[in-house]
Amino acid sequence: MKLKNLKKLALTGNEAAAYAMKQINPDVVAAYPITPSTEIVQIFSKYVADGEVDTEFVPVESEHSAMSVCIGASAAGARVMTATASQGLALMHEMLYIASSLRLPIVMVVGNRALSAPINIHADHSDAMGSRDSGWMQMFCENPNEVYHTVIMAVKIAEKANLPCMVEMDGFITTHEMEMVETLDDKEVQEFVKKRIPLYSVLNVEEPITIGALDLFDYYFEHKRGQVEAVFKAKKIISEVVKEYNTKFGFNFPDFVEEYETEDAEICVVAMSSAAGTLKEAIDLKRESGIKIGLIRIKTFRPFPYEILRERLRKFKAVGVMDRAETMSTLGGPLSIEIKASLYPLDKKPVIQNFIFGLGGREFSLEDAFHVIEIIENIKKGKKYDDVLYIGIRE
């Protein structure tokens, strides 16, 4: 049943993220500011000042001293946030690793940003993607509403899998976009996130541990075998607390992918963040005139939801996979590699279209998305492209 006391408030990506944080009231935040993320820990360091929240706020020198404060707060049982982007996140690149492997269910909150070199601020998914592997959840927001639900969410599922989750959104296209969001009472986010329950404490005088100590061959490959274990049970996780939050407060998040006019789609495209609002704008005016295609958006990329996109992607005929990253790999984008590896298995799969788009925060404009779906509707049709493809590039 849908509560009758959600409240609306306009608020941008990052305002919406920091409004959660306030909800949530963690233990300690720890955070050293990063454009385009800057305003998530500026504005909850007022909730601090003001004495809104309890939270120790913690400002550091280095994002890298932000996430190793982040962890060894939260190996003492708290319940602990931050915030980054881009340079940040790669400086931390490090403390990522030791984040996941000692179970920590630490959330920060990514405001996607292109890596240097050249210098630049705005969006793209390369910062998120060169820590695809950390041990991280990554859970991707298409606009400031799913960014405030998800950060709550984020909490839930980050605390009973026992392993830290990045909440992703576009730098300057939904950190600062501005738009209604429907928030919960506070008192309902904090019944929802409960009380945090630690897999252990080294502040637990009563039962010592040593934890992050030399492991060789002897054991090292069986302890990441376990952590591979509990990013495989975190799959359960996940949907058990978005099937939880959506039945008691009314709404319909996805929990790994939102599918978009699939039912009677012949061709498809698969995108994450704020370009899915584009391409829904755009396949709907397709729709018009008489083009059968569909969109899934993905939510969750890590864990990777393979087996959900094996299953609905093998009807298609022709899928285009948008990427806001290159893995210069020569084989184009992360998210087309990972999606074609998912379908190997199967006898009968769709033709893969990679479109490369948005580098640097390019705009990918509604002209870019009709583009990318004559594509794909001209390879339904039997024509032939290179296997990589740059979308809104200057020849």
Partner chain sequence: MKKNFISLKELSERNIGLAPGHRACAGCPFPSIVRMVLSASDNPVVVANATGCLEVTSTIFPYSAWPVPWIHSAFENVAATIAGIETAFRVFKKRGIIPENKKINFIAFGGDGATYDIGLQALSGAIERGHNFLYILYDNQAYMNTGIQRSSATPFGANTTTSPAGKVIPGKLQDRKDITEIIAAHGTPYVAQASPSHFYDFISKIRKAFEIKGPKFIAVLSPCVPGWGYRENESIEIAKLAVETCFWPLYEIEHGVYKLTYKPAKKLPVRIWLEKQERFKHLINREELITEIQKKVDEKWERLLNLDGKKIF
Contents of the next structure:
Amino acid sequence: MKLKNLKKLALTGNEAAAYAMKQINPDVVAAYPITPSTEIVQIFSKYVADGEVDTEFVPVESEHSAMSVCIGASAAGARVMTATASQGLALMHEMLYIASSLRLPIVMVVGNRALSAPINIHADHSDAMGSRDSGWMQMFCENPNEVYHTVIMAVKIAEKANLPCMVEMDGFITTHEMEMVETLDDKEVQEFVKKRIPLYSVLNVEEPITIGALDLFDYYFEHKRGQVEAVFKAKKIISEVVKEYNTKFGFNFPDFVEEYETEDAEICVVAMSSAAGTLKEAIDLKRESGIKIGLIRIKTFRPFPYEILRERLRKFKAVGVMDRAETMSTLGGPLSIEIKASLYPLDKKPVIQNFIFGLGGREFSLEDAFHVIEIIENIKKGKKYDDVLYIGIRE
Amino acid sequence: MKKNFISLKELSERNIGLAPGHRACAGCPFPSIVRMVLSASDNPVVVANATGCLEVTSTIFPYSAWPVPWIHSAFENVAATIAGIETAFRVFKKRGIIPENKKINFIAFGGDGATYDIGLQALSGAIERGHNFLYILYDNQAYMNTGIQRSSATPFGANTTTSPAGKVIPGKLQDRKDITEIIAAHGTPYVAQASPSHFYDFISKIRKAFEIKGPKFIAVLSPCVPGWGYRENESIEIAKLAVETCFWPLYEIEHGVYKLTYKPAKKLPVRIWLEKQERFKHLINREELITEIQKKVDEKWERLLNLDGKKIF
Amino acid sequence: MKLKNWKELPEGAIIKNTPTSPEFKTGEWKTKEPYYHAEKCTHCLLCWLYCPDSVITVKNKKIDVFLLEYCKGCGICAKICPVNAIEMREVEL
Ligand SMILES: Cc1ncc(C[n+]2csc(CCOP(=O)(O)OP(=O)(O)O)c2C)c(N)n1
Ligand code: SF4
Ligand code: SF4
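Just the form predicted on its own so far, so send over the form predicted in complex with the partner chain.
Every component of the complex follows; first up is the chain already shown.
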């Protein structure tokens, strides 16, 4: 239930992210342009130029430096945000691990895009999946409205967990899609995110600390174990913050997974980001012809909600998992592999079919979604398929 | 320079440097360099350090030798890291979280690999953006931490593990980059070259740099016992000979004006410096190569003599 | 020293209360050590400035004690001393 009338703005995913950043008014933003996230950087620079925020904007010379500046500023105790995509995220790769190990709650908006070569500027999840084990939290949004609200929630989640967080959306499909976004007042945003209370600050000259020391074989493992624990603990924080947000502002955003028409469903499809929108439409239509299919959309991919998925997916006869990234020679896309692993302890488990789709922005049409649903329905009836099926490719 | 003078006695009262117990090689001169830099500051300091010998030997968990706030994140990004910290400091002042009159000197330490090579882009970017920090390049002229590989700071002829002196090739075939001139070409407000052997000169430069707003850069020669191949007690002497032979001239470029801060009373032949080091041993009987090196040293020195007192930007 | 388990370590792998390196004694590396002739010393402080291992301490602007448990025996102090007040001697095992 909405507690009040929220201001509705027609915004693209990039605009929604930039607008949320404006309302957050972080201490430091260091960023570098790359399609399809460039606009976030441009719009935010304009906010700075117009005095709508008093953030220090650092127009760095590369994404590697973007993340390095973010790390320096965050280690000084600042609230820090950035945005990137694809090659930019890949160039940052080294620094992602450092940000998370130093426990710095940087929030980064990612417009998911394919990785070169061949160079391609359109949506897929190769960039995000390349950083899935870096210790960052990763929240995938379906549409601009969700992007806006998730950026705000991510600041609080990150700072409570002392872990960095990526807020991700599909390149062009969501970054450039315009949609009605229900926005909060600046004051509401400020009150929700509050002030950052850092674990430590490199600016504390009275009580100096050393950050980023060398670990040899006697401590590295222990430090990593502690870091993993922090990521596990973040699950509770995510649930709490999302719940607080929903209660405060009358929303119903998912913390880990969103369920659609699963109640009486016999089969299910699992997806992330914008593909879920197309699948929901297809599900509505297929249900009219009697196919009992539901959807589970994974919102938070890291920390990975394997307990939830195990619980929710166990009842289905067949489950299709949609992957917008390759693993080059394993049993399918990363999402399907992790879901298979999640269900492994169950005695009776659904058949899991992996679909790879949409690489390099290849359209995922309603027809494609129908096709996926039909295959899952056939599996329920006993038909067998290859481990990995490619959807929407010219064979 | 007078204004920036501080006596050793005064410096000893401050005595901020690496604590004992660090693992730098016996005789490594960079701990003294760190002591000069930190003790010369009238304000508290925050240090960022690139990956390399200094970082590795001074912070082996749980032992840190740093008495000041210190951060290391990666090899190629120390300038970006200090830029982030300095930016946070500025925004905290702007937002009233830190009092306006609070002073901190931000210092980045990087080796030659971190500066001439892999970190040049981040350094160039941080300078262009005008962050307020002092960059100290401790130049040991190779990648020492990983076992003496060549860098673009390695001088012509030097034997390193990736420019080995062999039967056919006499060590490194290329000249070193002139990093000081590269940084000066950015229009950097203060750029200098220094040596730990000439400590008054070095300390004065550090103190002058702290007084100037914006990016500052000092390249300080940091001989390396195993990398250059000399006895443990000779580090300071080797650094001194580099200056006296004019291989490593001491000068500064302040707001575009060149100034030679030290002119040797008698310029020594570069051979004297080369002969002291194992890394040049294979050159000693190659008169033509020594002559070539001498010629290059002379040319650079002449150029500096000509530039002395001139304004270039 | 007993190594800490993962729950006892500070988050973010930071080191607090620095410097902590003095807990590590590097003096075992040395084969020679400085012998200080106090009567010759003019307290120019050059050895203090150049000792890489902060072995030589200064009190009231004068050379004070040598913390030999950290001395690596490099001999820089003896070499730099203008009045030969420091002499390197073999360490007795
Ligand atoms: C991206 C990256 N590449 C390579 C390395 C390996 N590495 C660590 S330190 C170093 C050399 C450091 O050389 P320099 O900057 O000259 O410092 P020195 O060790 O000589 O003091 C190298 C190659 C690294 N840590 N990171
Ligand atoms: S290898 Fe060279 S630079 Fe590194 S600690 Fe030893 S002497 Fe110093
Ligand atoms: S021998 Fe070296 S380490 Fe020992 S006191 Fe002298 S300068 Fe310091």
